[in-house]
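As a starting point, one isolated chain is supplied in structure tokens, in the form predicted alone.
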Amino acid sequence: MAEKIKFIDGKLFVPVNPEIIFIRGDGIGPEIMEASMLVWNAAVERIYRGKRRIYWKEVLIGERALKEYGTLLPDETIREINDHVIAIKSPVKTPVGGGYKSLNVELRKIFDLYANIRPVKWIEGIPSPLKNPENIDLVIFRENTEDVYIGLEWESTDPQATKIREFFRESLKVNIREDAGIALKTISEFATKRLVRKAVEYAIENNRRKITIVHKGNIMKYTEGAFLKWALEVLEEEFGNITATGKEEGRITFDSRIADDMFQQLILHPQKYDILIAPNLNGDYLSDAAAALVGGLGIAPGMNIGDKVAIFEAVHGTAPDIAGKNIANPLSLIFSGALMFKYMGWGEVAQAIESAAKETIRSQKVTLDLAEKLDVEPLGTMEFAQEIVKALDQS
């Protein structure tokens, strides 16, 4: 019988038969979810031999929810995710226009998923634009609730924008063009410090040795500059016993980089970086750029973590142009599931999934996106998943 995952005394409690929320998503979402579940269930069975198992419970978000409930994000879905603590999702589509807000942003706000965490590591056999892609092995921590993603913006013709322009002109003696749209960027001490704490905890648990704060504080001194200041306060004052600015034996070292410089550092000297911590917008850019260096968003896993809820997701879009054609690459979602199992404390399952997927890729058994680059015959979405399951069975 299924049991719910819970937090008890601030710690995650995972039963042997947990019920986990999943969202099929839109576009290619249902296809990659079916393929991923085949791999996840096989890995759990391979490791635990029936002593543990996952019970899956579906909820709706996006286009399917709109058709059934008349809303993109039903209250029932919110309740179920909150009640089950962990969810995993395929990409969902937010309709363009009509005043709809990004569903991913809404989920992060509702559940206060303040840490977007994106591991980036090259897998042997995947083509890369870098000469030495094996040098990339880093984790990006992106603040998930503030910066321009707070969603406070006004169209240039909005009456509220007119009031804001008048306030700036009359009270602050600052002129804003009449045809300018306006967005509010906020970065707070509270949000910055809890993100940095989460990153340090991750570094300790995963034996990571260096943290780099990425910011644009040379230009935006009271937002991104403050982000750097508050991050350093956490590192120096709260974790001073285990951190250092130099290469002291046994300590986690830390430094900082201007955001634009960090992009070239990723290409020129990726081996020098381990954990990157960035505000929302910079972290968004950096995550996708780093993923491109190791094969693209099609293989990049991601997770959004708060203090009580965690949502794991494929980081790419719904790709409606290839939906239903059995050619989509499910690796982003498969690897996001591996992250989920690590978070649950089922590390053996995560390791089995990653090893089997890597062996399958090394054997050049891949979906169309990678097959074209490798000049090999492509596998369909489900056929690729089945090859990973075969690799699981042979391990």
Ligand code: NAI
Contents of the next structure:
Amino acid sequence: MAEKIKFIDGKLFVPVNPEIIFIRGDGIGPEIMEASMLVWNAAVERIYRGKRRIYWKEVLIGERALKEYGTLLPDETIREINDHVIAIKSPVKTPVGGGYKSLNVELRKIFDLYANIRPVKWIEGIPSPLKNPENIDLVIFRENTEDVYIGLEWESTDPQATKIREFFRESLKVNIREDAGIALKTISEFATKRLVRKAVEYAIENNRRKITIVHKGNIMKYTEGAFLKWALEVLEEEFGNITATGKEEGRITFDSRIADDMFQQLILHPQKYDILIAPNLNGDYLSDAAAALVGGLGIAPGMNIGDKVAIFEAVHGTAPDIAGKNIANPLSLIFSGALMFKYMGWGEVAQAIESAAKETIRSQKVTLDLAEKLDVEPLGTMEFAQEIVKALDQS
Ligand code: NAI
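Cool, the form predicted alone is there; where's the form predicted in complex with this ligand?
Full assembly next; the chain just shown is listed first.
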């Protein structure tokens, strides 16, 4: 019988037979979900031999939900995710036109998933633009709820923009061009500090040794600069007994980098970095740039975490150009599942999945995206997943 995962006194309680929510998604979503489930279920079975198992429960979002419920994000879906605490999703298409907002942004807002976490690590055998990609082993914490992403934006011709311009002109003696669109950027102490706390907790649990705050405080003092200031307050005041600015044995060290410098550091000296914490926009750029260094978006996993709900997801989109052809790479979703198992405390399952996937790639059994670069025969999405399952059996 399936049981629900719960938070009890702020701690995650995972039964031996948890029910987990999944979202099949659109485009390549259903294909990579089917392939990933094959791998996840096989890994749980190989590790626990029937003593633990996952019961999957599907909920609908996007066009599938629109057909069934007449709405893109049904209340039932929201209730189910809330009740089950953990969900894993394939990419979802937000219908263009009709004034629909991004469903992914909506999910993050509804469940207050304030930390976007992306581990970035190279896997032997995957083509990389770097000479020494083995030097990359990063985890990026991107703030998910603020910055220019709050969606407060006005077209230049919008009457609200005219009012804003008037206010700036009259009250602040600042001129904004008539033909300029206007967006608001906010960064708060509350959101910054809770993100940094999450990152430090992660560093402790995962034995990471260094934290770098990425910001553009030299230009935007009261948003990006304040982000740095508040982040340092958390590191120094709340975790002062375990953090240090220098190389002190057994402590987590921390420093900061201006965002543009961070990009070149990432390429020139990636071995110097471990956990990066950034506001929303810079975190967005950094995550994709870092993913490119280890083989691209088809591989990088991601998770969005709040205090009550966590959603794990592939970081790429629905790839409509290759949907339905059995050629998509399911690794990003498979690895997102591995992150989910780690989060659930089933670390041995995560490890088995990662080792089996690495072994499969090392023997050059890969999907088209990687096969083209390696000049080998490609495997289909499902065949690739089956090879990973074989590797699980052999380990
Ligand atoms: P995309 O990531 O879907 O595709 C970009 C390129 O990467 C395409 O050439 C695609 O074929 C390739 N690609 C992506 N994933 C791949 C995989 N697993 N294996 C092999 N090749 C892969 O980005 P795009 O085209 O900008 O977005 C398409 C749709 O996805 C849009 O409707 C967008 O709204 C949605 N989207 C959804 C996201 C989510 O649900 N988290 C995130 C990003 C986009």
